[in-house]
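Presented as structure tokens, the chain that follows is alone, the form predicted on its own.
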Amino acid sequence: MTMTIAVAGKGGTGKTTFAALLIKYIRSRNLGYILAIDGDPSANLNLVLGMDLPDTIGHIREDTLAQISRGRYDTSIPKADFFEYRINEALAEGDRIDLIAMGRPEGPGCYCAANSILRTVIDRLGNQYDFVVIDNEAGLEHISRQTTRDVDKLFIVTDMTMRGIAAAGHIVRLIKELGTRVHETYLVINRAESDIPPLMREEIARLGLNLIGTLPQDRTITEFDLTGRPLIEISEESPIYKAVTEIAAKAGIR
């Protein structure tokens, strides 16, 4: 049975860092094979995982529709088979981790039929893995159009500010409005330099957010970013990785 894990949060909160370290946790404990889905249009999960990215779903969709509109598409090939072939070509393969990137959202025009086929292909692909880990843009809008997967565990990553907590509450409301089926939702506060102030705890409780843990400031992250070194290579003794392992275990990822 595939466990689907999603990571969301507004830009700059460290959600991609958390997603990468969560993937490292799953791999280092030999919990199973992972399909990582980069749902952020900026597509940089491959960099922190140290993987080359052959193509994106967005580019495949745009290129295919362009071929159809110009009369260059071979109609003897069913579109579902063609999309599946192209998606397999775009799959970056690694050590117990494969990666697919969604790329940019739709441009002008009608994408309903293409997106419906893509959803089917991506969902079928995900069922071949033990874990699907999705690094999203803030509110899952893009990914909700590309996969119908239920989310078993959603981690919302925020910074240690009242505005960040308010944004996390907004993400929860937005996900409910989208109708995305999420079984368990957790709040993760990144770059926590001290204990969480009582006023912030009160706001977290008022918004109904389930705080599962905090991530400390870790200068190793800055060093890796400056040198372009993949975060998946970070030491298991680093403070932030230890915090991620505690959060993952508490969430029942084992």
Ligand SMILES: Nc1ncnc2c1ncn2[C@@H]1O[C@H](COP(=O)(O)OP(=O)(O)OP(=O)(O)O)[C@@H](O)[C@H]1O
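This one's a predicted model, so the numbers in the text were calculated from it and none came from an experiment. Positions refer to the first chain, counted from 1. Heads up, when I say rigid core I mean the largest set of C-alphas that superpose within 1.5 Å between the two forms. Compared with the form predicted in complex with this ligand:
- Residue 219: CA moves less than 2 Å between these two forms after rigid-core fitting.
- Core-aligned CA deviation for residue 72 between these two forms: 2 Å or greater.
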Given for the second form:
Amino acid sequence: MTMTIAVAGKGGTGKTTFAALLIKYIRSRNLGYILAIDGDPSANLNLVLGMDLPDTIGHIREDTLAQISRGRYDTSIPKADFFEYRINEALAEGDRIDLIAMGRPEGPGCYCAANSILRTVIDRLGNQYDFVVIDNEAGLEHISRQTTRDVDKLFIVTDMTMRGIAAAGHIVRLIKELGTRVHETYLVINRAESDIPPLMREEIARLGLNLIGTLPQDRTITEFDLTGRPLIEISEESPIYKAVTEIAAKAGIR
Ligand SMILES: Nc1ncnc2c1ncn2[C@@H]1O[C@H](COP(=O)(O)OP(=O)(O)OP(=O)(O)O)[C@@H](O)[C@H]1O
Ligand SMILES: [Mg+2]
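Next up, the form predicted in complex with this ligand, please; the one we just looked at was the form predicted on its own.
Now the complete complex, all chains and molecules, led by this one.
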């Protein structure tokens, strides 16, 4: 059984950072093989994982549709098989981690059929792994656009502000409206410098958010970012990594 984990939240709150550290945790505990999905159009999960991206799904979709419109597509091959074959061209393979990036969303024109085939193909691909970890762009619509798979664990990352908490509450409402099946939702407060103020705790409870833990502001992350070093190489002794391991264990990722 594949465990699907998604990370969502407002822009710049630390989604990619959290996703990368979670992937590091799964790998260092030898929990299984991981498919990482970068749902951000300006793909950057590859940088924190230190992997080269051969291509993106968005580009393959454009290219395939162009081939079809030019009559260069062999109609004896079912489209799903063709996409499946081509998606392998976009798969970056690493040490127990494979990565696929969604790339740019569709431009004008109807891509519904292609998207629905792609969803099936990505779902099928995900089934070959023990874990699928999806790093989303800010917002959430794409969770249902890109995959039909149920999300076992959704982490909403926020900064330590009331507005951030409100945005997290909004994401939870949106998920319900979109009908995405999410089994467990957790709130992660990033860059927590102090204890959570009582008023904030009250708001978290009022919105029915499940606070699972906090991540400290970490200077090593800034250094890695500055020097372009992949975050996945951060020391297992670093406070932020330790915080992620505690959160992951608490969420039942083992
Ligand atoms: N706890 C932290 N301590 C120090 N720096 C951090 C921390 N969390 C995130 N950062 C830095 O903040 C920036 C934004 O983080 P990140 O890219 O993970 O956010 P994001 O939510 O994925 O952003 P986007 O919405 O653009 O995808 C990055 O430069 C990252 O290195
Ligand atoms: Mg990001």
